[in-house]
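Coming up is one lone chain in structure tokens, specifically the form predicted on its own.
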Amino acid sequence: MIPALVVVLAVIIFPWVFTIWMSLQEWKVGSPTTFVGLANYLRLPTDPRFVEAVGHTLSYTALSVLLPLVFGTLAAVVFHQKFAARGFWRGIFIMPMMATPVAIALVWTMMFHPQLGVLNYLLSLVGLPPQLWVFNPATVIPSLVLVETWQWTPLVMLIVLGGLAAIPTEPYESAQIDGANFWQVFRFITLPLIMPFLFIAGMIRMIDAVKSFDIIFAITQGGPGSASETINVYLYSVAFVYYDLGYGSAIAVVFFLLIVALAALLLYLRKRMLWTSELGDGA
């Protein structure tokens, strides 16, 4: 009991207590430490870069959760069907999630290149004008979401495939007897039964997307300007470029609370959905 308590205190509790303590200090590398209370936290709402980073983080996270859920569910429905070499094509489909972030950033940076990138070449084949992708402040967040969707749609597909494999065949046999079409079967049988798996996939994607750093930093470093600077990228700049450890710690604490709040929101929606479902069954 005591060794386990010591390990928990040393590994989990102490780093957070120390981070909170640092957030209450005016602490820059090379300067003496001064207690400033909540000044670092009160500075956050008046910091335009932090406010902008919060907006970028929320939009990036929302798109990076929604799109993989949609495409991953569609892919799971397709790969759940029986066809020739299905295992081989499943293996090909999940390959993006095995790649390292730096390798992915290298490949996509070349693909995003306005003159040499293959994406603008593909657009030209269908008569669309070339885009600046990550070099334009208006399109940098959707472009980064494209990379995130490409890499993590296979993960959602694998989770949903597990859900599809657990669905009994009786509801489908009854629907076939009743003459239901493909969309009706998906809407009223498949989707409700895989919803718990979609919530799990959504929560995993949300936690991963909201703290995404490596892909964004490797491709844009938060640019152009600060157009793709998320909270994580801004935190890195404050702590390791400006060496403002006190203010960086305050950002880290608020960032952690944001992640907990988003996870709690998903859990609340999950419980609310179960409660509504039970009421519907009771009626």
Second form
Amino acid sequence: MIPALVVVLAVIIFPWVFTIWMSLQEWKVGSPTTFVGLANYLRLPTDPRFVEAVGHTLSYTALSVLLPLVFGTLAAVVFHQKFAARGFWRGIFIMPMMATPVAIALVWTMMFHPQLGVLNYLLSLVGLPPQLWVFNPATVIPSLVLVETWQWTPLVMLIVLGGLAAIPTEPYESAQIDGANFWQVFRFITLPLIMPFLFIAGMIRMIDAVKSFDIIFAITQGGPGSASETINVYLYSVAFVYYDLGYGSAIAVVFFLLIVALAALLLYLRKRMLWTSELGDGA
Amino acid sequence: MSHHLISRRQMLAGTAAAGAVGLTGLPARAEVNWKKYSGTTLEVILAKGPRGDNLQKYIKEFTELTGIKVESEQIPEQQQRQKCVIELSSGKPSFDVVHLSYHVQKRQFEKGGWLADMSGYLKDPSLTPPDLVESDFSAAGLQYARNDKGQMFSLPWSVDYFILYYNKELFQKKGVEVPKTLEEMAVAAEKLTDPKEGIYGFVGRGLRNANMAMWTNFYLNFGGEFLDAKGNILTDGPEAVEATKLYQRLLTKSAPPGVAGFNWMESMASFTQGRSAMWIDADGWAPPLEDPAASRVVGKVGYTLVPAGPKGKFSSTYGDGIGIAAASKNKEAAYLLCQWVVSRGQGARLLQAGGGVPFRNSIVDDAEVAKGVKTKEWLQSVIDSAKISKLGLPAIIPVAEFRDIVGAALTATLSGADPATELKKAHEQFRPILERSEKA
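Hand over the structure of the form predicted in complex with the partner chain; the form predicted on its own is what we had up.
Let's see the whole complex now, leading with the same chain.
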């Protein structure tokens, strides 16, 4: 008991208390620190870069949760069918997940290049005009999400595949007898039964996406301008490029609260969903 | 690489001779006591690049001369800056000698009191050979190395001037003259641009933060100053708006697609592939441009001054220095290393390799040294730039924030935002940051 307590104190509690304490100081590397109360927090809503970063974080997260969920579920349904060399294809499909994010980022940076990149070449094959991808503020977030989706769709697929394997076959048999079509089967049997798995996948994806740093930093460093600067990327700049540790800590605290809030929201939705589905069962 | 005119032996002999000259003066000067700290080990932290290479390549000579062992490491620039700041502020840095970027770190290092005062060492004939005097450093170098009280906290090592690189072949093909003014440059760039052929008239930094280094050259030439007498930042005035309009015009009308994400590396790639006719950047890129293995424009590159603006003709100037950690226990030995790093022999090698330009006038103006420089046109552009050099960034503590915020405004203009509005917004955002940093 006591060793565990010591570890939790040293590894979790102490850093948190220390971060909160730092966030109440004017603490710039090289200057003396002074206690400033909540001044760092009051600065946040008036800091346009922070406000923008919150928006970027939310849109980046929403897209990088939603797209892998959709594609991952589709892929799981496909890979749940029995076909030749299924194991082999599954193995190929989950390969992106195994690669190092920074290495992936460098490869995608080359693929995104407007003149030399392979993506514009592929577009030209189907007669589409070249795009600026991550070099245009308007398309940078969707382009980064493309990388994120490519890498993490397999994870969602694996989780959902587990869910599909656990579904009993009886409901499908009775549906077949009732003459349900593919979509009806998916919508009324498969989807409700894999919902808990989708929630788990969604939760993992959300926590991963909201704190995503490596891919964004390696590809755009938050640019062009600050168009893809998420809270995490901005936090890094404030703390380790501007050396403003007090303000950086305040951002970290708010960022943590945001993650907790998002996770709580998901848990709440999950509860509600289970409740309505039970009600549905009863009706 | 080019043959080095100054051999090790000559250099040692030269140093000895210089010492002897010192002896004839009155009162008699002592010779540098090179071996005084024999057996000491020094730790050096370097930013990755030609300057660090130049030090590491010849460090054996220093060890032979002094008996001082030197352990050095090169770290990529950004990480090196972070590591230095964190270690120095901890009070127990792991290094004795530090390579610093003046344009980013000068004020921060001064305020932190992290570097040792060298003023005394420079006047001590047992530590400093007689040819190394403060007045030999260029004005910009002294401006960087001295604090408000005139004390020297580092030795100016290598300076970067911004110059204009141009592709002579593309200019000839379109019958375009080398521009003398920024306006002529914009017009020429438009003439040289031919998107169907994949040729663009101009390339330069569009990436936030990095782009400031090029933009400030326009700003200075439009008559801009960074700070007023009260220390207020001035980058939203009419000069800034005009400079930004030019920046926007060049990079949207005549530059390759995606330039908003270009730093010097992407710009250089475009230029060396013969895809861009003009490029404004720091002076250190002659070696890759003239390297047949990496460049398609070998022998076709012209080197000249950044064209004049309506209110002036300057070359944006940045620089590196070498200093001693205030917490070092081997300060005098470290000083011996620092003064060797900026010595005539090492400076000549740096210049001849094209890896940088020493801050010392006696090296840059020396005809003997010039003979060893391969690209004469490049050397001339550097010598001429020195005469019109002006610091390219304000000497303030939050330089990184300044570059990020105004740089983001510049990048925004590349997707059509209005320069005046963006600069105003950036100004409002930056002013409180500057005020806070000066107050603290």
